[in-house]
Amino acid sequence: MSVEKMTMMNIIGKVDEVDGVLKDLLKTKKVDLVSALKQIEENNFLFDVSDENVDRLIDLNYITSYEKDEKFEEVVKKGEELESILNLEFDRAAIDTDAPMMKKEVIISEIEQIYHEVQEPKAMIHALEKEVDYLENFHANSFKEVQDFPVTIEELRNMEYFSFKMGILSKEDRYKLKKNYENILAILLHTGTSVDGEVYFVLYPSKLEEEMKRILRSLNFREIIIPKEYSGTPQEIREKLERNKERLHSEIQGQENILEEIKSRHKDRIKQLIDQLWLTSRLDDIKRNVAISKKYFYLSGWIAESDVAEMKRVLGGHEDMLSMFKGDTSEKPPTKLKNNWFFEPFQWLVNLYGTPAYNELDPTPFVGLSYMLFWGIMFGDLGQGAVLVLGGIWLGKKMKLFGGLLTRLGISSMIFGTLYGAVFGIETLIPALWMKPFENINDILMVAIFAGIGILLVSYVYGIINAYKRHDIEEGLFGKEGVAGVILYLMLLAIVGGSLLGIQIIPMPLGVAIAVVALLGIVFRLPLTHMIEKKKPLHGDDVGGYYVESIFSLIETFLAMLSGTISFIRVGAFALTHVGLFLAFETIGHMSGTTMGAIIAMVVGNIFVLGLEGLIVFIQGMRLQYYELFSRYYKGDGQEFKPVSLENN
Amino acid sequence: MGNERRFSAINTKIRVMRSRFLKDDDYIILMEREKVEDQIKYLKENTVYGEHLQDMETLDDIQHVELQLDRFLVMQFKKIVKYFSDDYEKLFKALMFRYETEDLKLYLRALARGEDLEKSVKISVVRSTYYSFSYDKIKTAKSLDDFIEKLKGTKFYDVLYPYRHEAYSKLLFYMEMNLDRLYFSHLSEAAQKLSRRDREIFNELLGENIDLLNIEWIYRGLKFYSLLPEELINYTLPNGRYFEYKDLKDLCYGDIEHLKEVVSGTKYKELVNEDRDIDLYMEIRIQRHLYDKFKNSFTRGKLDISISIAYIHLLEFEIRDIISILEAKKYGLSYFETKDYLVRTIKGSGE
């Protein structure tokens, strides 16, 4: 239910142990590595100078970092290519990390060898496929429309007084030709469609060869050259082309069989190699954070304090290791949130906005409870809630956090549905345990505002605690979200709320006096803070500017308090919308006049409300959290704890 | 979106932009300067084009002035395009497409001369990032065939493909015909998506432009090139305003006298006015016809597409006139001779 306490782990070990240590750390998924070089530079690698440590200390002077191995990266790419050529897909998560590491040279040479072996069939397949494409796209379709053309190509070629051409014309050019047909001494025949356009056959007197060429060129005629070896009628040519295609396909099949054979011959070895390739490259990635000297490696990373014992155990498995754990460093640790199963999904909502800083309160439980409360009030329906729960469980198989979130919201809907007495929008099926929102409009709006005020007050408390943790006196004591702010807010509530409700909560003069003191605190927050901290001067350079800004920010404070409080009315309003939408569908059902019509209207209405209104309510809830509440107490400028693991970077 | 919303901002902006055009006085001063250097100096110091001529080392490079002014034009285009969205934006991009084809012609000519395309990019008008083809790809082309192959996937490929084995000398003619045709069909296509009112306006402007170009083409084809009538008609542009296909066909299969007779019965009769040499003045007469038309749209000043289109063309004519004035000085033409070659009619001068 909080931000876990972190500690910096610094390790020194023998250089030949580095792979083993890293592998073990990867498996734990509990270390967030940082640059060891930086740690060394900042003198965080501190340990006692005793005899056994002297060696390691001296070695610190020869320290460097691991270089990126470009050549190996290339082989990794080849490995991936190999996988895709051979249709193999290995699961990165299922890598056998316990297998002994192969030497890089061995991996490289074996991968290269297999890679080389598949190159020839792969290139062949590529070339053959290109040829098939060519046949399919071009020639095969060029004769499609002239299946019953009885004349052979040879006969056409052997004509004495006539010549012919085949080629492509655009629609526009074809149109031009058509309109000028009487002046053109040629016969045009549409013979088929290729990918590039319509194919035409042109027959003309050989004497007019030159003119015809010029005319066709002015029409952008794209001639298709029919290869000499083609013979017979168009039908025969087509058949021949089809046969060619089949032949090509069988050749492709042959090459694929060769690949298949290579695959089955090497399969197990490839798996081993690719595993090693991946593992080695992953370790190389991580090693960029590791520093080395002649004999030792140096590694730094954040771990949770609760994992120290486990780390010690893991490291204990390696010979001659020196490890240090240091809780308070000058650096800002990453934030590792720890919440119980119930609140875990809401962590996702929080991270969407920003990860809490290490010294900030984790708002997740508060977000969880308040979000569920708002959601329930806005979307209270036993039946629809149940649908959400089921949907959440189903979705949870793929998207764990979002599914979980949906389930919890569904439960909240079900609870409020019972309180409201609503099942799938039908208000008559069960009695309301509390009240029917639509019949108590003012009440539900009031409830929403009171709930909002309660939540706002809690968020003030969070804000003050966070400021205390940051040692921020200015914001914590005198800020408009600090102690002064909360006092001002309470007084305003007492005075305004009291007069609205007609009861006296606090005597007017006293209330006003306290509010004025709080206001003065806010206006003079900088000089007051400096007085407490005994800092001089009391103001910055621009004293006038400070007070102008300060007084204007008062107006903003009042507005924010007012609008912030009233904006919770929307929670009640959406409870009404929810019922109102159903009323509309019910009316449509009645208007249809049949039972079937009424049922259809309610089913459609339920789908509509669940989809559209559900989405709106979800967004409104987020808005209230992010805008009305987070802005008061939450900064979210922390860095997420990202442990290194095998799968991700 | 209604025309009020679409055009109120841009039309105001264009009026301001147009107010920076040269005045008649500027024209007269320019023509009266003794030397080309003085003219360019005047442009540099007293006109809106000045800031684009700042980097000129010597003041006698007319080609450089032309290039800089053309780049200025393209820049204005880009400014205007920003005010439009959707189909209107597409139309203006289609208009800009012409400068892209001009650059492409430039590269082809450089290729024909065996020059390095890297050098030509320096004198290209449009920045290569705005091309619809990849300059980085084509700049490595070693032959025409290679060049065209590298345009594959662009609009240019289909129209250039048939000429890939052609001799360069002939090629340029065909290419230019085809690229122009591509540009106009591209424009007509883009214009179809405009609102009805704008479409009519644009089609009228474009249609007359096409008519004029077709008449010029057929006139020259009949007089100077030994082309077949079939070729002549095939190279004409479609979508003319008053001259439809059958009218053009009639001209193509007739002779020069027939053409003059037909044209003098239309609103384009000035083109074949025998008072002056038809061959010499046809081009300038065409441009004057269009100039008057665009100027008219400016005067009418409606909230429609006419003003933005007119602005671009008027600017183009102005640039043309400036270059003509510089060239005329270079070849020693007199003040009055120079005026004859300008699109704009300067007060007190008359044709």
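What we label the rigid core is the largest C-alpha set whose atoms superpose within 1.5 Å from one form to the other. Just so it is clear, the structure is predicted and the values come from calculations on it, not from any experiment. Numbering follows the first chain given and starts at 1. Compared with the form predicted alone:
In the core-superposed comparison between these two forms, residue 341 has its Cα shifted by less than 2 Å.
With the core held fixed, the Cα of residue 72 is displaced between these two forms by 2 Å or more. Core-aligned CA deviation for residue 436 between these two forms: less than 2 Å.
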The other form holds:
Amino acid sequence: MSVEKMTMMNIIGKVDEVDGVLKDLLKTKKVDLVSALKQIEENNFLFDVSDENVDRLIDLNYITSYEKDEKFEEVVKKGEELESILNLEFDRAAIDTDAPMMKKEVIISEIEQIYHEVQEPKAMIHALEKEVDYLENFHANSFKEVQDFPVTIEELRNMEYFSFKMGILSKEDRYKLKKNYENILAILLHTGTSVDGEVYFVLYPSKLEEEMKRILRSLNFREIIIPKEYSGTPQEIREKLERNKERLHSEIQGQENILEEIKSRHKDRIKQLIDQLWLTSRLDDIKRNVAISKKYFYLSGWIAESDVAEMKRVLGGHEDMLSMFKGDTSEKPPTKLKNNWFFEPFQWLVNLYGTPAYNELDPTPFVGLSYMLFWGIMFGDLGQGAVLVLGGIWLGKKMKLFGGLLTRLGISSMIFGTLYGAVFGIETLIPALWMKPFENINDILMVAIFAGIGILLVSYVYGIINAYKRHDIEEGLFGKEGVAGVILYLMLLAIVGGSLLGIQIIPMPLGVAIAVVALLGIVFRLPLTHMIEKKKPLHGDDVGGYYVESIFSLIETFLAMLSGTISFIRVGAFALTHVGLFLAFETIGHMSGTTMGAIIAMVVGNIFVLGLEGLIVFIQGMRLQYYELFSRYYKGDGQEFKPVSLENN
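Given the form predicted in complex with the partner chain above, I would also like to look at the protein as it appears in the form predicted alone.
Only one chain is given; partner chains and other molecules are left out.
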């Protein structure tokens, strides 16, 4: 339950070994690669200059970044196209990453050969399918209404005084045609429907050819050109179309059989090639962080110190490999969180706000316990908690972290539901082991406030520790969230809280005196810090502006302490709302006057509360974490540890 200590790993090896080394490292999923070229340029890639390393040192003069092979990228696309053409589906997760790596030349040659073999049948199928689409979409429905017409196309073409056209009009253009139909000197017959619109036959005097072209153009008339090879009556043309379609489908089937034969003959080899193609391509993508010279490759990456032994073992399987591990570095390491199985789902909530800095406490356990506490108080119900647990288990199969989070919140609901004596909103089935919120309104509100005060005090402790880890004396000792801020908050609680409760927690003069000292510490935090650090001058250039800002910050500090404490009342308020909603649905059920009506009302009520109120309480819990707690102790400006693997980059 902490931030793991990191170390920088630098590796130098022979350039022809780079794929094998990368593959073995990435299979561990424990290396966050960084740019080796940048490490070298900034003199962070250091190794012992001994006789055996002289060659590696000289070769640094020829260092360059790795550049992807564009020709290989084209072959990758052809491989993907080959999978699609042959209708092959290969599971990337089932790739044998332990198989020996093929040379790129072999992969390219064989992929190109098979790709060339499938191109001819593929092109034929594409052309034939285009022709089928043309027949089906352009001609098949063109003669629907005139298929019993005894007139042949030849007779129409040979008319002396009349001409004809066939074409398509859209829905909007049909309306324009209807409005102006009486002004058009032509006969228009609706003959069918195509995918592009409605098909019309237009018969008009030949002398009006130009006029008709203008009219039809204004109607966006898309003419259907009837090929000269189509002759006879419309019915005969349709029959010929059907015969042509049957012939085309037969030819398509023949070409598909050729592809199937190629697939059957090469399937196993294609799988090997595609696997190697994908694997090599992934390694090429990852190698953008690798630097290479004439003889060697240079690799840098962050790993956890606890993984150093495993990395040495992995690298030990490669000859002539030089590896160095250094924990002390000027670079800011990424943050790798280490939490047990129970708190791990709450990392999702933490990372939504921001990743902890490397020198910052991991807040995940604190977030987990406090969030479950708030959730349980607000949403305490044994039955609904059980539903959340089951839902979390089911959801966890697809969304591990969110499913786990839902399961833990459900457990918290079940615990507080048992304490409240509530099962699916019914408070008469089991006795309350603690109290019933609606019967103890003041008590539940006080519990919420005291729980909030306790959580706030823990957040102050987290903030002080984080300031110490950052070596920030000003914020850690004298900041409003530092030691001075905690003392001031405790004194305010003792003085104001004691007065409200009618008890003396601390003598008033002593409490006021301590509070004043804390206030002075906050006001004079900069000069006090400089005195401790023996820095001069004690103030900045604008002394007056500093103190004006400090005084105004005191007002902000008081308001933040007051609002932060009072805001936890809403935790108790939501507990009362939870019960109140069920009372409302119970009342509706009684008003129905039937047992079935009461049951339906409670079922609907539970669905409503689980859905809508559950979402509101979830958001409210996040608000308390992010705005009331994180603002006091957590920056979340770290860089997340992102180990690369063969599956993702």
